[in-house]
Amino acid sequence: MFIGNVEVKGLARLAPMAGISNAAFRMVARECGSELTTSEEIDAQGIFRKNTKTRYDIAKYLPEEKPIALQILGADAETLVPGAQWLQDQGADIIDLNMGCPVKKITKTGRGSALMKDVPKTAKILAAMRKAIDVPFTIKIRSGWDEKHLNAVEIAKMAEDVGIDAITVHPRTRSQQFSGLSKWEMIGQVVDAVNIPITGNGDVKSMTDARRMAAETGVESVMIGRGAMGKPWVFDESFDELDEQGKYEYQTRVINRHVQLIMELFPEHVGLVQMQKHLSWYAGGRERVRSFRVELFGARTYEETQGVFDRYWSSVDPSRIRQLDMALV
């Protein structure tokens, strides 16, 4: 598949997520075999007001990231222009608009998801941002506001209008939050009706599932969040075919590698709560794991954090992975 210029290969990606898909993150998901990532959102009024945090924490990438999307966040021309611009001139292959964002703290400003109640608006930010960038530009959008206002295809058509060189659709409405099932037949409506790329996002835990999203939507990618979470190895396809004692040795190679990360990338204090966090999910659907997330949360250096894990990492039996995992089902 190509997004303008760019192309994305492979079926399937990792989604931007706010908190987690960080450079850490999305370098270990990439090395698994997610050829593009796209960043967290990153808020355009922190771009104009040249907050620190925005502009070289969120938005920082690795150069073996490239190509890489940086995904803005906003609700209007005057921030987003310009925000696009300098995304643009750090070095962003792709800008993606949020639009998609469901948390009542972005929607109440009328950013994220809020973007599709007011479709003439919307068309006029979008022109802007499209007029004023040179590289691909894309949208990620929701199936609607709530089950009365399913209105991805009209937003979908629309962006097409404006130039817009690709859209991911999450088939749940704002309402939903993240809750229940994504309706993929949403975005099936949406493929059929524009003639620009569509990735399909939601309830995506494996390859089987983007393979079977592709199949019945005629989506040409996958994006694959919170089923990526923990679980980075999802975009590998020959994952599947290892053994027991296989997938574990592979899952601690890249557990290491993305510790790794963390501690090169963050400052400990930032870093510890990365760490942490992800080290929890690494662990899931394994033995005697709440105790070890008790503490594991109770550690307070890079040090004693790395050595909880590493007791308990060693202690797992990979014979018994596969049966814990099922009883999980």
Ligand SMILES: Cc1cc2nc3c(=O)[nH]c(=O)nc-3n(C[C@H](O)[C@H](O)[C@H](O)COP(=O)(O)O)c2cc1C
Second form
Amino acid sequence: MFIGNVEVKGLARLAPMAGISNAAFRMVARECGSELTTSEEIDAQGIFRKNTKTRYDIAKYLPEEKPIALQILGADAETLVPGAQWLQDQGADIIDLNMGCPVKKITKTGRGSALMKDVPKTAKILAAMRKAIDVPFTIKIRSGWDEKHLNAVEIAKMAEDVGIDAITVHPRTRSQQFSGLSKWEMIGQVVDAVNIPITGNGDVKSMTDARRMAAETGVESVMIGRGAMGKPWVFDESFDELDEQGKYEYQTRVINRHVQLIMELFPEHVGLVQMQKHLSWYAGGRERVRSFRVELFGARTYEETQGVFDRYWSSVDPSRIRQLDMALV
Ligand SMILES: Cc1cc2nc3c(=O)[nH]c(=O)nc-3n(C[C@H](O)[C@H](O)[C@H](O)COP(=O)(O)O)c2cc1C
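Could the form predicted together with the ligand be given as well, to go with the form predicted alone?
What follows is the entire complex, opening with the chain shown before.
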């Protein structure tokens, strides 16, 4: 599939997740097979106000990550246009607009999924952004604001008219947040309604699920979010063919690489949270995970955290692992 001039190789890729899909995690997901990744949401206000955290922590990416999509979050053309231009100047190969975030603090200021409410107003914002940037421009939407306003198809048609290059559909409403199951039929309805590439998203936990979503909806690309937390190898089908020992060795390599990247990319006070969060997920389904997590989150430095993890990880039995539901990662 192509998004504008950017080829999207492979069927599945990492979804943007705030506080999770940063350069370190994107890089390991990429090395496992997610050939295109999208940054977590980057606040247009923060870019506009030259906020250092927004500009240099959240929007940071590694040269090896290219091509990369950077996602912007905002409510109006006044900040989204210069914000998108700044992201383009930073080298974004694709700019994606977040139209799906359901969090109240975001929607009450007109951002995220609130952009799905007033279609004519949003059409003007998209048109202004489209005019201002040259790189491919995509949007990520939900199925609608709530069950009474399921307007993903209407939004998709409007977006196609405005010149949007591709759309990702996560078919839950804003009111559903992350509860219930996503209704994949809605993805198929959007695929049928427009001629631009559609990426499907929602409750995909494996490449088998991704192929099922593609077959049921007609999408050529699938995004995996929660299913990749603590499991970036979900993008590598060869992983499933390994025996338990082979899987454990593969996981050890990925985890060490991730830890290394976190230490390289973040100052310790920021990276420590990242390291502990991801290491805690990597242990999901393994034995004695609770006591391990208590010790892990009690560590105060990179060195202590690594020590706690290494002791735990080298003591687990590679053959003892439970498959967990996404909600329990
Ligand atoms: C912790 C978390 C943070 C998220 N942050 C973003 C974000 O910054 N931008 C975005 O478009 N979607 C965000 N999402 C939504 C995911 O990209 C995805 O649409 C959703 O999780 C459904 O896919 P999944 O079932 O594969 O997780 C976030 C989801 C989670 C769980």
